[in-house]
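So this first bit is one chain, no partners, the form predicted on its own, shown in structure tokens.
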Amino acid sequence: MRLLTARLLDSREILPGQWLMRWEAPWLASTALPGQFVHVRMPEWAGMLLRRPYRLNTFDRIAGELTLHVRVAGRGSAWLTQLRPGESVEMLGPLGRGFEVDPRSRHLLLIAGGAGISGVRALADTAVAEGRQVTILFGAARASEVYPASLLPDEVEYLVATQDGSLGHHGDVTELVGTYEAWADQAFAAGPPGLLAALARIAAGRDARLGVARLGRKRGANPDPLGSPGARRKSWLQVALQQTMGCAVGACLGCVVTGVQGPQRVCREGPVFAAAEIDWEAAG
């Protein structure tokens, strides 16, 4: 983790109120992992004292560049999208724990809703580069809010669900998961809390639906503790949470969510968790 200056290379509106911003930030790009985020400093003269967290949408280690997918939701994000190429901001990062992909996994299912696509977008790039097969399921309210297929790798299979039926499947994106739950070695998701909670319920019943038997542990073997990299790799579903963060280093406790073993800081223990780590009922 470092505090560095990132220079804006270009910025464009890819969806109404959503911007793709490309930055020159060699050290950040070279050390980033899918699922991590950066903390961006806002202008103090405008009264915006807190930094804003943004997921690392994509990163190019060779070019030393990264992109942020910014949805305008307040003064901070509005200010950021008004910057012009050549201007710079301070970024702290990369921060948090990213996705844990099992080396044996060949088929990855990525699920996203709305601007949550930024939570899994970098994973699509790295998975394709490693020779894995990737399917992305994307949910939106209407066709005008669907993430452009042109911004995804050509190798990715991309399916869309819209709630009004204006594009792709008519209904929730969760209704597409059943077709792929046997195919996918692992699943990774990002989006609104309601979507993640619904996916967690699907994942909890997957073994029973597929007839997967749970055998006893070998004598003397120690199980991977919940929250460890090993346990997350063995979880079929990992989720990338999005929370308001004051410090992004675990000190302020402003991003705490309820886990099954107690409070979890999204900025430190996350933002990626195994779905089974979160108490979804308490999370609302």
Contents of the next structure:
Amino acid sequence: MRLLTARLLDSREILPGQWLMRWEAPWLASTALPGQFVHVRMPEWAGMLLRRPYRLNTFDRIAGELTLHVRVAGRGSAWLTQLRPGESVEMLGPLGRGFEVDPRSRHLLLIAGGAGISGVRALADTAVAEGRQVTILFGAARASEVYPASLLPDEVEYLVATQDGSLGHHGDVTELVGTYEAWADQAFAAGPPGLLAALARIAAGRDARLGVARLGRKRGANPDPLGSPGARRKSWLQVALQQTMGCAVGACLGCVVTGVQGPQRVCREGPVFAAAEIDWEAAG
Amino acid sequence: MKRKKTVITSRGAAAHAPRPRAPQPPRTPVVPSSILRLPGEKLRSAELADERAAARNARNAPAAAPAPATPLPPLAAVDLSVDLAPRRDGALVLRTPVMAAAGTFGYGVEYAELVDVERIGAICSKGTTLKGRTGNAPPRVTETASGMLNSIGLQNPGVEAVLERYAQTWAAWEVPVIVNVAGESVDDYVAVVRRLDGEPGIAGIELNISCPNVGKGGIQFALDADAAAQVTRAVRAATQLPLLVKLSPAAQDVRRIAQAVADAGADAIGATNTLPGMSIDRERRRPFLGNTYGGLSGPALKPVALRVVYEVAQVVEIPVVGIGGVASLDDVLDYLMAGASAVQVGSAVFADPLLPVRLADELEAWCRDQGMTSHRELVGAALPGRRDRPSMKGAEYRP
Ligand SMILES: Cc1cc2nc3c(=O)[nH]c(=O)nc-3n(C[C@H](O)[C@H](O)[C@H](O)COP(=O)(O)O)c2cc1C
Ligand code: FES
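What would the structure be for the form predicted in complex with the partner chain, given that what you showed me was the form predicted on its own?
Now the full complex is given, and it begins with the chain already shown.
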């Protein structure tokens, strides 16, 4: 975790109100892990007091660059997306705990809703580089909001669902999960809370059917505690959550979500959690 | 050797040289690995033993312990030190008047990776209660115009766990750590303070009688002079630790409350905590915060807190600490001139974690430019010769 300056290299609107911004930030790019985020400082003169958290969409360790996928959702993102190449921002990062991929997992299922794809996008790159097979299921309201396939690595399989049926499967992206449930060794999701809650229900059902029998009895009475890297690696579904933040370093307790074992800081225990760590009733 | 500092109280009276703080133990690792451990990661017992031994050594350090490994930063000709408990013989002398506010700086350890915490005047911990609290429903923070709302709800693991996890680290730090204490009843406050009394690593108590985010207790003690006096008196009787009492900007006549708190034995007054507010989630057509109400902080709060400092400084003899919207040197100067002896930086550290250290540097440079030997010359410079009229009267419409 460091405070540093990142310089904007280029920025373009890839979807209506959604921008892909490429930054020069060598130290961040070389230390970041998929699932982590940065806390971007806002301009003081505009009266914006809080930094804004953005997930590391992709990073290129060799070029020393990273990208953020920014959806204009308020004053902060509106300001950020208006920046011109050559301008700089102050970033704090990399922050939080990333995805836990089991070294033995061959097949990874990534599930994303809308701009939430920024939450799992970097994992597609690293997983492909490690020789794993990756399928991305993507859901959006309509065709015009579908993430361009050209921005994904060639090696991934990409399936789309739209609510209005204008592209791909007509309906919810969760309806595509069934086909891949048995194939996927692990699943990773990011997107609106409703989508994540639905996926958590699917994952719980899957665990109930086959998981329980598999849960390493060999380890006896001492399994990995909930929230540990080991437990996350063993859980089928990990989710990348978002929450409004203050400090992003674990100091203010502003970013919590309700977990089954009490409040969990999205900036510190997260932003990635095993689905079973979250109290989805309270979260909805 | 530590230099002796001459400290003048906020009233510019009775200069006296406080005892230097107790000899500092040798530095142990800034953050014991046990604090940064992830759940499930086991701490090797050897590591644990090392940490414990280091802490033991630290506590038993002989009186003639060598000078601290980190020398004092060169203070040049400007003396930024300030005594927040002048009646307690140097028990709470800060090296700079810029402190970290409660709840925004955690337990100090969270920021230790980014900030040289030893260069902060003092650190106020997250609000600590007798039993652990899980806090309010999320979301808990949101930005507002030139400010923010929070409704953390005093989430904390309880005084016992706080001591167990952090006291050892604090004891090894040279920066004074002041524990912010909250409770639902006078007995609660007293019990927490009793537990903290005499523990190494605790430099003082900040009584949070003004938290707007909890149901019982919290702010009600800061709205009523009798209740404020009662809790202050009870806590005063329970500890010799320096005692700051943190007031609410929501009180109707804050001067009465400040007076009552001072008479009940407080060493200093903090002004202020956050101001109750709310925000709407337009998309979902309901209050944004999980708790509906939250406390307003940041630059939006500053004029209100500044007014409280100005009023309070006119009626009490003890030091006043300005809290609310400190984000620049100008804010520090304003608070000092309005009568504050020190300030706390809260929400502004979220944007700039280095701010408390930088503001002290800027204050020092400013004083030098002005040919001043201490910022203390500035304290109360804007206070009136005669007692000013109360603010609520000042707010009346008079064409
Ligand atoms: C996230 C957050 C948590 C806080 N928690 C506490 C607390 O536990 N105890 C307390 O006395 N004040 C608490 N406060 C109030 C601050 O210490 C301070 O009084 C207030 O924020 C005004 O200062 P500022 O404008 O510089 O932030 C909290 C403030 C924030 C923003
Ligand atoms: S944002 Fe402060 S604890 Fe997470």
